[in-house]
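Here you get one chain, nothing else, as structure tokens; it is the form predicted alone.
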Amino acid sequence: MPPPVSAPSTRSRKIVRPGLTSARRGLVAALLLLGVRADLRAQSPAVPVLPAPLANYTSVLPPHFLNPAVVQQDNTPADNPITDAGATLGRVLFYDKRLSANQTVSCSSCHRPDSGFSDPRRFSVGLDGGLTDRNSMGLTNARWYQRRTFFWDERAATLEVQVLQPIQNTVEMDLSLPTLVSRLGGEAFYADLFTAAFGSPTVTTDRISRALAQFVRALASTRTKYDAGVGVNFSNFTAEENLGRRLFHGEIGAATCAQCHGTDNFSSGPRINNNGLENPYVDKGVGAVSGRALDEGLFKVPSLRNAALTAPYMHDGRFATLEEVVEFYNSGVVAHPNLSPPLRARPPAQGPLRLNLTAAEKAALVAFMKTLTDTALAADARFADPFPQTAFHDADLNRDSRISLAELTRMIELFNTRFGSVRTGSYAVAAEATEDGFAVDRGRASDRLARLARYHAADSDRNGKIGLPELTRVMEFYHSRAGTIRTGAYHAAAGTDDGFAPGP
């Protein structure tokens, strides 16, 4: 199967209009480029760029992942093993914004590779700006969870069930499954991908779920400092990291971390836990699903693999750092009728367990958890976005679909680097802070006042950022005053899939 390819890039010519300052010419050129690239996207919908032959998603696991304790945590069903073609299809689906109703968010919007396939925001932002109820759980090593269930409250019986629910969730992606099937069925490149994975071009929800599940299970973290240390008795660790390892496993001190984060996968065994975050629970977890008091405060225990990348922590993202997490387990666990046994004080003492760790021991636990970081996974091309990236995708640093002054600076730098159409001095002018929170020309007073009025008017909610409707107003201004932006350019931008401007 020939891999889908993107349309060849087009270098835009530099346009300079008489009477414009150098900074204004630079920003006009940047906005003009938006119009040019938006027109290209409108003419040629984004298609993924994939390797030929397909990437290998079935690499051999290291020996310590083949011991019985880890193997029994593997939730891969017999009828949906990972295949190269299936995981490749899953990768494309994972990053495709066609899976949301207005085509502005994808699975990757809330599960970013550089954040351990989680979300650095406490709550994720859906297609219309709404927030999710819980923090986005990291997907690293989701394949290994002995209870086999998914979501914080374990309401999905399998990963195959779980992957379809965010698509239908009204806050997250809000797309009906029949519409999803119809939409993907209309894309020629998906016919090839479904044929390679399942033998025919037919698009079904079952095939979508199976492919997405294969990709998620392929996100295996096995290249950490911890993994390198397993075969050498952790002689590669520092003294602090080895102290943290011994504390974590209860070899010294009172910590019981390994009882809930067991095996070399650092994931839960057969038990689901209440970790004493609060009493009463604002979010009842499993109890909200079952309605049983005995289930209140029970939540899934995720793997600690790549935990250093997945902040913030807990189901509600209440802790910003690993240090805060360690201190919570050291001194902050709250008494609750359903509190898990490993977190209860040892008789004759009563109440929650108190670890009484020293500052050095707390630092050692954090150091040990950082040895579980697999930066190679985030950089692995097999798990990267297969859709061609643009300057706007890269400039939207926090993926909130709005662009700040710093991101505007980054965007213009990218235009200058990639397309040679913005002079190096332009973004230096734009980067200067302004009283209106956006960008002001520091040239002649008349130009400065004109730009101040224009951007102040465009930044309609006065938050120092500019979204699609606000960008549209700026582009309309340039079109009406400078004549360099065609009327259809900003309308085409409304349908982008580059992570910058959301549709209406």
Second form
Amino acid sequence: MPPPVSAPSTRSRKIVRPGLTSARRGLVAALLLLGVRADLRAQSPAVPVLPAPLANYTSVLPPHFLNPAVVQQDNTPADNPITDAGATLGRVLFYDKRLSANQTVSCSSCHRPDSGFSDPRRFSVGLDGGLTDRNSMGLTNARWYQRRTFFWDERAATLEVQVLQPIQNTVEMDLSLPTLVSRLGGEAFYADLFTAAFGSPTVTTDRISRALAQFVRALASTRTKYDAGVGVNFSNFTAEENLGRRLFHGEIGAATCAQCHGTDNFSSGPRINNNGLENPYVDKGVGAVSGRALDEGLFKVPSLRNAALTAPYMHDGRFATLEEVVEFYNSGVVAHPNLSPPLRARPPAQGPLRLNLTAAEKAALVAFMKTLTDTALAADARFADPFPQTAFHDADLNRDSRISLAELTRMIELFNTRFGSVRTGSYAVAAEATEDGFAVDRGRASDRLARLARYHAADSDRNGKIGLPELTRVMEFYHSRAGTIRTGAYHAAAGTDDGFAPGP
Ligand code: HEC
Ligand code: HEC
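Can you return the structure of this protein in the form predicted in complex with heme C (HEC) rather than the form predicted alone?
Full assembly next; the chain just shown is listed first.
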């Protein structure tokens, strides 16, 4: 049978032992097919793999980040500047499932790097399968928000306060801070990380909060097409992108976007706004916190940097695409007593602002917002998961850093028990949308396609299902090819981008 993934890429040349790369890929495919992560993941997570010397989180910002309008948006407090050791500790905490009571959820479960540190799901799934009541917020450039407050309704006065909330939130991570402190205190590697960051191994809530806040503030996007254009009068933009830029800033047409999504951070200034999504608001935003009618529908908006990655949009994730967002501002803003002035019609006209954009202008606004996408940030190793591939770690029951045939068999059994049979349903449907543990996660469209290709390759009788014989053949194939199912040390491999990690 064919390998369940495309032929090894040029990457395989880097591998000392030929064949191992595709063996690893095949194993990953098998793990993905099995979807047993959910069954095994309650086991204690791994030890992080970190660079030495420490990664640099304090690199100098480009000149346009030093202009006064941007500097006054910077919410870094004087007593918690970013340090390399602090942000490194923050990175480990951010990806560590120990921060949730049953050790199944980390911050990154709902703030994913390839989604602009947001969640592609409309509502995020917490530790026991419960849903959050709002859409996760992108964390790109969260460091710059003039009002310094956090959450859609600004209920956290600072980022240092905010980062401790999800840990204690009963839907999200449900862990008490004393339990967290004692749990982390029992891990030798944390003693080293706390010492490097704060001078002693003592774990405290305050130190956890500072380190997490430093890491979140370090998620600075400064390398977009937009940034490259700032110094050259956007001569690097296409005509469409420049049209969108001028529309966004109100140089052409009636749009007022930049009045609320301002500066080179595309975040708001001194005001918090109501953008007329509905009337009355189901979720009152600031109004639910203050109990005052004049706060109804006021919401913080995260920076629009990386907006193309953070779908769905708005506090309730109601819009799936940027096109829908633009059409909303074009024709759909709803009258509301608290509607912010930039979205009201110019007197003597009444009611919400209507933009009357042409199809080309709407497309241009979307094209402009896409110039704010920073793929370098998503791919940046400084911000990546420092823990070894969890699927491998979870499968490695005896923790010898290898997946044996016995461990694979155990996984098949577990999966079998859970679903009554190895039948996994139509893989096309499963890969697309199910939450049943079959698909590892939904991820980007390109990931989904890669997954579909693997399913298709493994489905040798082309019946749309992966049967036990097919699964067994995948195992046998890789067994014969690599001589054994032994896959090497996943600790070393997880950081190497050598085909061990799943996805394209
Ligand atoms: C189960 C999903 C989930 C987990 C886990 C989670 N978050 Fe969030 N996060 C959300 C949601 C949803 C919101 C918006 C909630 C709201 O505004 O009421 C949010 C908002 C935020 C914000 C506010 C951003 C802004 O601009 O105001 C920050 C910062 C943040 N999360 C960081 C973290 C950190 C750090 C962790 C880990 C300690 C974490 N989150 C864990 C779902 C999650
Ligand atoms: C009056 C201020 C205001 C104006 C003008 C405005 N917005 Fe917004 N924008 C907001 C607020 C507030 C939110 C969040 C609302 C919510 O979730 O309830 C938001 C949300 C968004 C989001 C979704 C962000 C996310 O992470 O979910 C996008 C994209 C966006 N706006 C783009 C635009 C564009 C494009 C324009 C111009 C056509 C524009 N905005 C004009 C205030 C404004």
